[in-house]
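Taking the form predicted on its own, here's one chain by itself in structure tokens.
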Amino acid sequence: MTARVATLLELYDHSLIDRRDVPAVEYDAADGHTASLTFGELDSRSNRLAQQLGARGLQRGDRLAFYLVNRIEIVDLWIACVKLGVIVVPINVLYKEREIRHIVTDAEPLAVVTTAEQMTQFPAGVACWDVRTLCSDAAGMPDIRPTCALNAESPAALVYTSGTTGASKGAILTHGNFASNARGVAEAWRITSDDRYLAALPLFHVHGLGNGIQTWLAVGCHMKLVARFEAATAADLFESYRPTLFFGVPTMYVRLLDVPDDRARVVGKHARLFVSGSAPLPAQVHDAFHAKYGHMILERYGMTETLMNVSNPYDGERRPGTVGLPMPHVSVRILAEDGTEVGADATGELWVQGPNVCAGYWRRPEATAESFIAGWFRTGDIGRCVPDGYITLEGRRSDLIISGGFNIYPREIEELLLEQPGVREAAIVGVVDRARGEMPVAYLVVDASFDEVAALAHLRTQLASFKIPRGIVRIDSLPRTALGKVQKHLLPPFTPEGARP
């Protein structure tokens, strides 16, 4: 891999040019059959698509959005936009009209690439291009790579935050952000051209797009791209493709625990590395997966605005419940509210600095000024660092519950609840209390074996009294983003009469 690059295309050419005859990707074609492409074919396809996009009026600095489930055309579109200097705006395919309207109004893309069936999701006046027609038209264009003067500071994408609180903001991710992140990921996790990467994460999210696609193109390994992760067919997919590398979210790993032991051992035999991110991975899932597959999942921590920040080590202890140590070329500080650095085992907010950190928020100067201070990015995540350097996340700063002057970090209570028999999912939120300001309340997804009295009794032996939930609300499921992050603001309102204290 090139030691230092200024733009993504310089990074990709290690694969697109130097490995042009090497098989790059297999995927399900429109006719249902498995298709494959070499790196050289990807280069040619993206050249033609770039010519077509240019013919449709796109120029450097313009925005082009896509609203698509995983398909090979997203890869073509991404590389073509990189070559043109066009800024890509991925849109979550689970978003509906109100959420979509916010993004297209804010980013002002020249057009949105989607399917004919999905165009009805978009407000009147938004130009929508059918992905099939666009790529069909591109096939007749000349295979000529466009020339565009770019550098590491050139924007490559506007990726909108998941919007768990309030309206989402567009993080301006540059060529340098994506390139440095890809190099850091490959270095930290020993990813090489010999790997086989199973890509099941959605490409509208930075986990799949920023870590998966960028690292694959950087190292030139083989990739299997699937439309989505499906628990019912997961074992078949792993056995047939035999990946060495898999990136997932906690819900995927929970589903993989349902695979029969004998099949799980076969999957584990061929795999080299399982990585989890985008949401906390419960310690019991770590242990159960290790017992079944023979692999310790590598948990890491990243953000839309920063890509990868912290990771458990490839070589060394992968410690359940922690996100590990700072990534290569990334600096992390843990600061108290007054801006002073906290000591070992003390809790504070994580601040991050490095080439992975975005250039700011699109058209949000106030939000940018609030988040970027003296060259450091305030993550809003609360954590602590033990003496040997491992970092544990305690939750979001906005999730912090202050009860009678005491700080309560929801994740501590959630982890204990998830250890109780019958608890499948848990979320702790703060509700207004006249006497103490706030009190914690538990929202639980449970099965018939759950014993509420026993669970609360156990919590009282493990936690200070002010951390014990004021009530328990049983619900069918926790509202989550596409990547499994709990959207606490969408939980039903707490009513004391509807809960069991």
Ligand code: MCA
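Here, rigid core means the biggest group of C-alpha atoms that superpose within 1.5 Å across both forms. Treat the numbers as computed from the prediction; the structure is a model and nothing was measured. Residue numbers count along the first chain shown, from 1. Compared with the form predicted together with methylmalonyl-coenzyme A (MCA):
Summary of the rigid-body analysis between these two forms: the C-alpha atoms of Asp433 and Ala448 are best fitted by the same part's superposition. The angle of turn of the smaller rigid part against the larger, between these two forms and from C-alpha superpositions, comes to 151 degrees.
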Contents of the next structure:
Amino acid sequence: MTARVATLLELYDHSLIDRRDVPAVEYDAADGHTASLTFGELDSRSNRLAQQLGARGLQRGDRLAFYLVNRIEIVDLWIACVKLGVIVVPINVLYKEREIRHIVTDAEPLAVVTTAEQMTQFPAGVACWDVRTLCSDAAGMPDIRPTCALNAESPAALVYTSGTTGASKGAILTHGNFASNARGVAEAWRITSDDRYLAALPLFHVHGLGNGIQTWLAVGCHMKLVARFEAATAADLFESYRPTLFFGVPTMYVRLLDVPDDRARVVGKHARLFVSGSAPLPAQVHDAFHAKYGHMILERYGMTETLMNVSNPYDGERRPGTVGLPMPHVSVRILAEDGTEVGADATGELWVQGPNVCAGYWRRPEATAESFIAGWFRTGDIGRCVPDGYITLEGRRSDLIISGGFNIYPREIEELLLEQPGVREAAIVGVVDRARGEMPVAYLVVDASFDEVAALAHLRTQLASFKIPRGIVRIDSLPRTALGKVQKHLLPPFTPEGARP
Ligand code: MCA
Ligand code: AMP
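Next up, the form predicted together with methylmalonyl-coenzyme A (MCA) in place of the form predicted on its own?
The complete assembly is shown below, putting the previous chain first.
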């Protein structure tokens, strides 16, 4: 790789041009058989798709959203948009109409690429393009790379996240952000063209898109792209593909502990590196995985707004329960509420600075000003650093819940619950779950007109499945401070048996 890379295409050309005939990816084609492509074929497919997108009116700076389960066309779309300077807006495929509406209203994409079946989730007036039609139209276009003058500051994606406050905002991630992150990840975790990367993370989040896809294209290794991680078939997948490299969320590692020991040993023998992030990896999962697979999982910490911040070292000690040391070219400070730097082992908020930090929030100058201060980004994550530099995350300033690596903002669910007949007060709290890390539970003050079954049924039509409360606890009143703020830590503990009346 070159020393300094300004745009993603410069980074990818190490693979798309220099490694044209090298096998790049395998995936399940629509007819069920395993298909594969070389880097040169990826280059040509994305050229044709870029021509087709151009013919449909997309220009540099326009937004194009996708709402798709993992499939090879997302890769084609991504590279085509990079070539055109079009800004990609990934939408979580588990989102329902109400959640989607917020994103499309805010980002104003020219169109959303999805499937004919999934178009029903979209509000009227949103242009939806069927992915199959789009790609078959593209196949007839010339294999000519469009020319577009871009630089490191050019936006490549708007990825929606809620940051430290309520409403979901689009983090403007630039070519320079993705490129520097990919180079940092490859350098820190020794990823080379010899690797075999198993891509099971969803491509609509930056863990799968930023770390997975960008690093694969940057180093030119081989990738197997699967629709999604499924516990029941995970062992077969690892045994047949024999990846050297796997990126996952803690829930995936918990699920992998169910694989029989003899099969796990074989998987471990072929692997080089397992990386975990997006949520805390419990130390006992770290230990159990080591005993079973013979690998110390490398835990790291990132955010949508910053891509990767901190990582356990590749060669040094991978310390369970910590996220390690700052990534190459990333600076981290831990500050007290008054803005002064805390000492070793003292707790404070993590602030980060580096080429990984996004350009701000899309059309939200106030939210941008609150979080991007004097060249630093305030993460909202609380942690401490021991004298030898290892950082431990201890919590968050917001009451964000992370379930299976997906983020849940209590306020969104609380507001919907308050719209239900009979609900007077509502508080959503994250309770510990062995596999998913946390699960949302609702504490409600209700009157006789409340119908729990009807309320939950309504929520299921409005929210992604991972946001649906796993239990409802009825209480007489919510504990509040003198100023009326709910004190969630004073709510009675959740017991599944006590959840229902
Ligand atoms: C789960 N479901 C999915 C997917 N994952 N559907 C489509 N695509 C997916 N990728 C649906 C299932 O169909 C099911 O829906 C429900 O979710 C629960 O699935 P199940 O298999 O029972 O769950 P699981 O065994 O607990 O595993 C879930 C999972 C999933 C595979 C671990 O939670 C997941 O893919 N998490 C990754 C999230 C992620 O990438 N986060 C990164 C954020 P139904 O209930 O309707 O049947 S980026 C980030 O945090 C920063 C930057 C960072 O540090 O990385
Ligand atoms: P997102 O908004 O989806 O980008 O989620 C980012 C948040 O995930 C961070 O602010 C952290 O709170 C959390 N996170 C990511 N990696 C880790 C980790 N290794 N341990 C604990 N929390 C993590």
